[in-house]
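For reference, the chain that follows is the form predicted alone, supplied as structure tokens.
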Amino acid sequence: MKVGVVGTGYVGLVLGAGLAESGNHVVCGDIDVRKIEVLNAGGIPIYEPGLDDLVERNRAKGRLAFTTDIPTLVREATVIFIAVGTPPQEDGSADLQHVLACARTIAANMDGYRLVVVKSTVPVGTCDKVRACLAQHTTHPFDVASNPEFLKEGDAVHDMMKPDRIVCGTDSERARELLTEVYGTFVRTGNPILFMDVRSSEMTKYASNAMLATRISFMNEIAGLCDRIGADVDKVRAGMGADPRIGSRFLFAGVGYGGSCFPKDVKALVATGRENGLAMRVLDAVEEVNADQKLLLVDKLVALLGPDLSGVHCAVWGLAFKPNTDDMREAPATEVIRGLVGRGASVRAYDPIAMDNARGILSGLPRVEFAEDEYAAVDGADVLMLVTEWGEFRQPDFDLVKERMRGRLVLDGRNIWTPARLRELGFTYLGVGRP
């Protein structure tokens, strides 16, 4: 099948490459000329493990192409996915200008039936707006479907090729048949394509991310109480997770969530509730807890050393919002570093992948340096803070760390290290919700 994907960010590029891998002929389009130039030259504008091989293999086989010519993409495709950005506005609601601009371009260049699939994360009712926009600008037949993405950054290729479920919202049998054809090879192992009405499909995406964010903030609040009463949140998590009604995933305490999805989607769902006269009180609390949690390590340091951190040198390991990505959007490390320098501390930071993006965000701050590796980051440091749990940080050479640090304080923001081992080595260890 001939498929067009408008947007070559995390969602659009993974989607296009994955659909090409299953035998479709896919053209990915974007108005960002530089991004398309990079792709056509064999590069990848984002970091996502496994994506470079997937793109190059399908580009070499002629099943995947990239263009800035969106009108031609529209004329040559039967199914067109909208995968453009929906950034949050000041009130937290999603900005739909790019989605609707894309719909107008599609309508202006249709020469027959098209199935327009909204892949971007959008508020409930957006597909109705896309349908109205298409109807206003074309007389050709079309269908509009919702198909939210459930890709985890750092594991997006696996999620694309082996999805746990595919959600599609449509009231058209023709659209249902086309989507079944597009996605049929991805569900041969039995994981379902869940067809439903459009608004339920749109809601499913937001509700899923909001639930995951809620679990994270809940456990972080429990961890805070564990700190006060001397309980161990890791043991509490194990006891809770053994209950099949609860399960063990997304119950890890830490320094909060970030990224392109959870913060934006929680805010958008709260805004949708507000627009419809409903206060989303649980999600308001989820956001509040998460905002506080991003400053937890700073608060712990202030509790030990006082509010004036002048002269304190802090090493920060991990800058991306999660491992296996270079994405710095809403990253807890950003707030940690801002909080430290705002109290007079100096920072030397390291991340395996996200250094360039981090420099763009943090280089304007005073007393912030970037190290060439994790051990260079701890040279002369009074404090080591673990913010992002990259695999290479899980078993570091703590003898070398001890040798190169000036101080002996370790703040583990992801609970990945063994407290007893570090204390044996002479470190003062503080985790999240650990006694």
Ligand SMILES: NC(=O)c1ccc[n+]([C@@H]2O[C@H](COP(=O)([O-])OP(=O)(O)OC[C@H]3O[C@@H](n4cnc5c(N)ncnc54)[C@H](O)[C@@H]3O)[C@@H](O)[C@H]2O)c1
The other form holds:
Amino acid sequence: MKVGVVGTGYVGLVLGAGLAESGNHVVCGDIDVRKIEVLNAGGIPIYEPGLDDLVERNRAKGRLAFTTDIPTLVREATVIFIAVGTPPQEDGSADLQHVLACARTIAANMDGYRLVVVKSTVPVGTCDKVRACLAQHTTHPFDVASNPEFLKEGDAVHDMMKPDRIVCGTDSERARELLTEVYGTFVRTGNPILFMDVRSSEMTKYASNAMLATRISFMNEIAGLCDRIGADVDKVRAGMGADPRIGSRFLFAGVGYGGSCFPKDVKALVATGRENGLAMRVLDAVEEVNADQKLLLVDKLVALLGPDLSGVHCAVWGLAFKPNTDDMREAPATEVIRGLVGRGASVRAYDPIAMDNARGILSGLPRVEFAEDEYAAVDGADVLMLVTEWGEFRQPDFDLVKERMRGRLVLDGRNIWTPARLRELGFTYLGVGRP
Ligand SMILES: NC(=O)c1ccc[n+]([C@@H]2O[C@H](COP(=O)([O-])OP(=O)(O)OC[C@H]3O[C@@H](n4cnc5c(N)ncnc54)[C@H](O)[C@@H]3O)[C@@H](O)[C@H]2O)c1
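Since the structure above is the form predicted alone, I would like to see how the form predicted in complex with this ligand looks, so please show that one next.
Zooming out: every chain and molecule, the one shown earlier first.
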């Protein structure tokens, strides 16, 4: 199958490489010239474990190519995925300008039947808008299908190659057959392609992310209460998660969710509710809890040292919004660091992969430095704050940390360390919802 992917970001690049791996001929297009240059020079513009091998292998086999020439991509592909960004607007609703710009380009350049698949996360009704836009600009036949993406950054290659489900929204038999052909090899072991109507498919993506965000905010609120009453949220989580109706995943307390999806998708769903006369009260609360949670470590420090943190040196470990990605979009670390320097503290931060992106976002702030490694970050620090739970932070050399720190305070924003051990070593340890 000849496939075009318009938008070669986290989603489009993984999708394109994954589809090429199963034998399709894929061209990934983007308007970002630098991104395409990096890819054509053999590089990868993002950090995603396993993606470089996948891209290289398929490029070498001639099944995967990159271009800024979207018109040619449109002329050469039968199935075209739209995987561009849908960032939040001021009122929280999703900005569809990039999706609709793609639709116009596709319409202007198609020369026969095309299946246009909307992979970007878009509000209910967007595929109708894409269809209307295509109809306005072309007389050639087409179908528009919804096919939301469920990959997790950091594990995206696995999610692409072994999806737990593929959701497709379409009312066209031809589109259904094409999507079955494109995705057939990915579901051979039994995980389903779930075909449904377009609106239900669009809604499934938002409902899934909203549910996951809800679990996080729910557990963070429970952790806040555990802190006050002397219960241990990790034990509570184990006890709750053993109930199969609840399940144990996505119940970790911490410093809140970030990333390019949960914050914007929860806001967009709230906006959709508002536009349709329904207050999304649960999701409003989910957002509110999360906004507070991002400042939890700052609040804990203020509770110990007072509101003026002038002269306090903070080491921050982990900047990406989660481990195994370089993505800093809506990362809790940004809020933590802003909160600290806003109260006069100085920060020395380290992340194994996201340093370049972090510099772009944080370097305008006063009293923020970036360290070469995690131990350089704690040099002379009064407090160590763990914000992102990268694997290499799980078993650090705490003797060395102690030697290099000036103070003894450790704030563990992801509950990855054992409180008793840290206390034995002479640290004052505070986690999230741990006695
Ligand atoms: N990142 C994730 O983990 C994830 C997971 C599931 C769904 N999604 C959704 O997928 C969509 C894409 O997300 P992403 O993280 O890949 O975004 P991204 O910002 O990494 O990539 C989007 C790309 O689209 C390109 N682009 C914009 N307008 C274009 C146009 N007119 N023609 C060609 N290219 C254009 C941009 O230059 C950019 O490279 C969003 O709707 C997002 O919500 C993302």
